[in-house]
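What follows is a single chain, given as structure tokens, in the form predicted alone.
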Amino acid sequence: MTLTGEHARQYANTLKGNTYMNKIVVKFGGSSLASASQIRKAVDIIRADPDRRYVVCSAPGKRSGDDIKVTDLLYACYDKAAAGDDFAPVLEQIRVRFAQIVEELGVSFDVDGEIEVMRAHLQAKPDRDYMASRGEYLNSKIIAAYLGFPFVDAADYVTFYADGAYNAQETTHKLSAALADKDYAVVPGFYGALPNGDIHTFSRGGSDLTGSIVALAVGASLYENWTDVSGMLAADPRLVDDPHTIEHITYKELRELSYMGASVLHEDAVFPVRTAGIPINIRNTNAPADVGTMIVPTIPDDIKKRVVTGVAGKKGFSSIQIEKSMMNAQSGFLVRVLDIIAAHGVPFEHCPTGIDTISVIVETEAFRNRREAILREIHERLHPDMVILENGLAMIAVVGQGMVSYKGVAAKIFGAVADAGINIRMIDQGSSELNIIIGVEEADYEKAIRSIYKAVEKLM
């Protein structure tokens, strides 16, 4: 059985103990809104189901492989203004892009007036987040006018603390109140505001997060995330030939795969909807009949559960291996290692340990400029017998909630890697047995992904 959108809505309401609520939040990515023709596709999707009431928009993405995303143009415009250079040519590119969309849609919208507001901002005191947000802002206002829906500016309701951390409680309260009397609305993604009113953005891809925030605020029965792929794939199609589409996946599995590089959805987008049990459906704007991938809290009993859900990985890691005799007898040794690394602003990714050894895996780019200071402090404070630094590592995760009750998954993974002539440099498995992570040399990454996928494909 495939978990369709209708099944998902009923399933979510069962979880929440509610009756059918007839509210779907739809978020469209940049590729789905890159041009007037793409916007028409999105509007047709919205109008095809009257339950699709709340729309979250990204900035226009690339129209072709050699095109430039509007957000990138906005960043370039800011950079020039901040450096005191002539930003007018880039701003004109932005104006032309939106003017073309407005003209082809035949909608009444003052693009020139909005561009002049941006010009005045750049001439006065340019702000990077403000400029970056204008793609979502303008695209949402245009689409709201085309649909005839109210425009609700995220800056008025999506709230951040003064330090830039997202304020979930206040946002949900304010946005729920703002949308309570609106049967339909268009909300720009990616940004909100600080307590002083200044625009603040999420990280790139943050419109996915805005969609989840809106879904929670309106008590949606379903959050549809429309993009340019028909759901989430079980492996990177650039590395594995024709990987299958994951029809259903839990929030936890998605987090693991997203963290390891599967980028169909912003990795933080599950948090707002998770507590409310609202499913997320990844859909393809260019193939709206495809059911895509359903992301749910738990897989319903009437759907076949896979042992392995997906394989993902990424390059660019370093290992700090610390050896010290009788390390296990020293209380708090691991904590002190991690404190040193954290004090330098470097997050750790994995930390496999032995009796007298600790290996801390970090992203090479985050570690690079702090390496000497961190290694020096480890030597001065912890007096290790040996510290070995290894660069050029890649991490690969095999994820699946069914692995906990199925024997032999690890043997299949390790056997496949060994048969391919690849040396495993690290093994890490969480206590929940939701995933198995291995480290290999970057030169072996692609071969390892293909070998592992082939070994576990029948378990998917």
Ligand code: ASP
The other form holds:
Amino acid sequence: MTLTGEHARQYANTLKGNTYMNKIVVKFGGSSLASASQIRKAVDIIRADPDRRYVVCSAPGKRSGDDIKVTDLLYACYDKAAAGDDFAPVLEQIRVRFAQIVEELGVSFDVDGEIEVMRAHLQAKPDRDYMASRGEYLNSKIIAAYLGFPFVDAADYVTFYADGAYNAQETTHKLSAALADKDYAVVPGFYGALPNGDIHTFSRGGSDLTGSIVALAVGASLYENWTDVSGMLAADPRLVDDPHTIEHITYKELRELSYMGASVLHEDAVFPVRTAGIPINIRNTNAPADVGTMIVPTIPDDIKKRVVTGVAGKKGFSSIQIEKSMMNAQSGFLVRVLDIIAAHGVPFEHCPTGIDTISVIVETEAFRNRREAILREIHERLHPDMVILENGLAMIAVVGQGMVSYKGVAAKIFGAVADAGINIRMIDQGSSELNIIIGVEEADYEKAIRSIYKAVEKLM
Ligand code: ADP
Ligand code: ASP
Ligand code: MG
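Alongside the form predicted alone that was just displayed, please also present the structure of the form predicted in complex with this ligand.
In what comes next, the whole complex appears, and the chain from above leads the way.
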């Protein structure tokens, strides 16, 4: 079955039991809105279907390989202001980016007035998140004016708790009410506000999350995420030549792959829509006829089932290996190890165990500043025979729902890695059998990804 936009819509309807008016939420990423000509492509896409009602915009991204994203300019501008340095040249670069867009679109919009508000803010009391958010704020206001849609500021509806955690309940409630009487709207991605009204952002790439949040709030039939590739690829195109496009993927598989480094969609973006079963369709603004990838609760029966869905990975992990004889006889040893690490605010990623050994894999970046304190506490509280710390690890995940019922995927993976002369440092298989994760040295990462992809390609 080939999946067209119409198929996607019909499929979305069967999922939701909808026979009434469709509501599609569209999110355009930075490269899709990097310039006036890119914005025109996005607007053509929106206008091509009256069901595309709610538009979530990113800040202008890179126009070419060596360009700078507006969000990065905004962070640089904040850094200058916070350090008491002259921020005017960077602010001018930002002004020029928006002035060019406004001029080329021929829309009436007071860029200079907005820039003066930012200048006054920077002179008074610069705030990092406020500055970062201005890229999506201005771009969305300009695009709303160009489309003739109302602008709905995320700061008034997307809510965070005082500690910065996202407040899903309040946001959905407020945003649903705000959009209920609007047939069309433009909402800036990436940010919201704390209870005291201060602007707060999601992590980088967070406009994907806003799109998902809006889709849930309006009860969308479909969430289209428009970017610069024709869908989720089965491996990072920078490492593997011409990986195939995944036509269908489940929320769970997508989450595993994006968490493990397939960066096309923010790793948390599936959460809001997942509860409502709203499918996400990743599409290419530069090739709108391509069907892209459908992210769905379950793979429809008439679609060919694959064993392996994709391969992803990332570098930057450390392993803390703890040895103690008769560890297996001490109940609660593992709990105490994890407790020490958690008390220092370091999340653990994997935890393969042996009879008298435990390894805890953590992100090196999160672990770095707490390392001495954690190791000291492990020695003092657990009296291990030995603790070995290793940096420079990369994790690779092979993900696929079909692996549950297929024998021999692990053998293929390990065989391929061994044939490539690569030493496997860690193996972990989730109990759901949705993934197999291996750890290798960073120097072997690219080679390992390529050999694994080749080994499982026929199962895709
Ligand atoms: P946007 O600006 O639209 O949010 P992103 O840069 O965040 O876009 O995400 C799209 C990019 O993700 C692609 O250009 C591609 O380089 C990268 N990418 C990494 N892994 C994958 C993958 N497995 N499939 C598709 N794209 C990937
Ligand atoms: N503009 C923000 C970033 O560059 C958010 C986003 O694009 O999703 O990270
Ligand atoms: Mg992105």
